[in-house]
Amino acid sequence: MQKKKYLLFLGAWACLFMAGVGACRKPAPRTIVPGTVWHDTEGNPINAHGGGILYHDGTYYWYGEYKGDSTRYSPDICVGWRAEAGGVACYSSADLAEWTFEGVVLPPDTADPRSDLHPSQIIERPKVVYNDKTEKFVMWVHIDDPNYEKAHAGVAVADSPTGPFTYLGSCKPNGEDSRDQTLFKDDDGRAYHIYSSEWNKTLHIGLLNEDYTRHTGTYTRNFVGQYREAPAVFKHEGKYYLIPSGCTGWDPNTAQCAVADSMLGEWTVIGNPCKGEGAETTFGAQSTFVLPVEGQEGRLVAMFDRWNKTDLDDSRYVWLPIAFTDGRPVIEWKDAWNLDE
């Protein structure tokens, strides 16, 4: 009888001890390892290239190019290597570390070879913003033909961040080329379309209308003759920052950073934000987006793509924190880093 009571006592003590350990246990660290293969919650490699992230109602949504798994070389096009356009993928996450595949939210149109969304065409650099007035999710995307001569911007809308998105068509904004592009929604609710134009020689910044689906005709020409693409825009302590790359196809080059007092104002180039080994080639990658971390004032994550031109489906993601020194953004290489640090 005494032995039974003793065993019960030991069992109860063990349960209390484990409960205490569980209560004290910290959440698992949110570790980012740049340049490795990242998997979704089903164990599949994340396929969301040239993308951007929207934060909405407590969840992050990552939109990117869903690339086919067959890369081929085409000597007739300026970038040489390409994969079939698979539409736009979406992944969701509550913590930026674990990502759930939500599907291809803007699917390719496999039935109509003349469609902007046919797999033979170009569907690149999707970005999504939420319109508080219309309660719509608005996507802009680079639309092109296989020779990169069409140079259009496409628009799609949805009632949910996970789609499906309804494609509205494409155009040349303000009658000019539009290739690599991004979106920026300011604190006042205004949204801007930033895109490489004039055969990539000049970067245009255009103000969108109230529903974010068309240009207003107000735009500026920036970095004239400097050949910049892959723009990423963010705001920090009242200043606007823009990180584009040079134009060298799939091969990496030196990033630049510019600062302005307003989106449509004058931009001043302040140099390469990358520091340390690999900085001159942007750590072997190319800019795509800068993510403000929700709930952490001033915390910013620079998102890059490390393109694998001979196997574009296997291109990797490089995310690194942005620090500031003397008012200038600084991005240093880290083999691994914790989002909570």
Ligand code: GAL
Contents of the next structure:
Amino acid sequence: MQKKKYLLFLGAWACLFMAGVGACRKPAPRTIVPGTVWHDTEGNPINAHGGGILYHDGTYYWYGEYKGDSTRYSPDICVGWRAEAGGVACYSSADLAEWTFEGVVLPPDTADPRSDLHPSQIIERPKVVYNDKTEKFVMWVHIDDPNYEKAHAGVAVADSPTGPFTYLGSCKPNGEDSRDQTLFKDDDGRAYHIYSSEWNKTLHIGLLNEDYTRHTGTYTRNFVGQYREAPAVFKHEGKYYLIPSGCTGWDPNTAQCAVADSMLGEWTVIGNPCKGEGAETTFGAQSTFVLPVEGQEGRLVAMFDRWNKTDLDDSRYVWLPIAFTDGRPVIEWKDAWNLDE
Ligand code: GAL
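In place of the form predicted on its own, output the structure of the form predicted in complex with beta-D-galactopyranose (GAL).
In what comes next, the whole complex appears, and the chain from above leads the way.
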């Protein structure tokens, strides 16, 4: 009897000890290794290019181009290399390190060759924002023909961040071209569409309507005649920042940073935010989005795509932290870095 009590006593202590170890165990380091192949929780390479991230109710949702493994060179199209448009993929994560594939939330339309979403067309640079009034998730995406002459912006909506998204159609905002693009939702609930226009010569920034599905007609022309594309925007200490690339197709070029007191401008160019070796070619990559990390005041992650034009679905992700030096954003190469540092 005595022995049984003793064993029970020992067992209780062992349980308490194990529970303690579990509670004290440090979470796995959230390490980002730019430029390597990143896998989802099922072990497949993440296929979400030219993308952006939405944080909603404790989860990050990464939306990006789902590229078919069909890259080929077409001498008759302006960009040469292209892959089938596979729609828009979504991955979810609680910590920005482990990503679960949620599916192709805006699927291609394989049945109708005239559809904007047919795999023969261009479906690029999707971005999603949440509308608090309509409680809808609103996606804007670059829609084009294989020669990039259509220059439309497409819009889709969903009731859930993981879709399915319903495609509403595409347009030329304010009657003008829309190619590389992003969205920005401000603290006051207003949302803006930022897009390369006028044959990519000039970047337009347009205010969206209350439900974020249309333009209001209020827009500004920025960087006139300067050929900026791949815009990524963020707000820091009350100022707005915009990081676009130059215009050289799949090949990397020098990024630029501009600052403004209002999203509609005026924008003042403050130079290349990338510093150190590789800075002139944005470390071989091109801007797509800047993510403010939840719960870490001032922590910003610059997201870039390192395109592999001869095998587009093998294009890599380059995420780097943005530091501020003398009030200016600075991005330096890191072989590996920890999101919690
Ligand atoms: C880039 C653009 C990419 C893609 C590519 C095609 O300029 O940023 O999103 O459209 O051209 O060549």
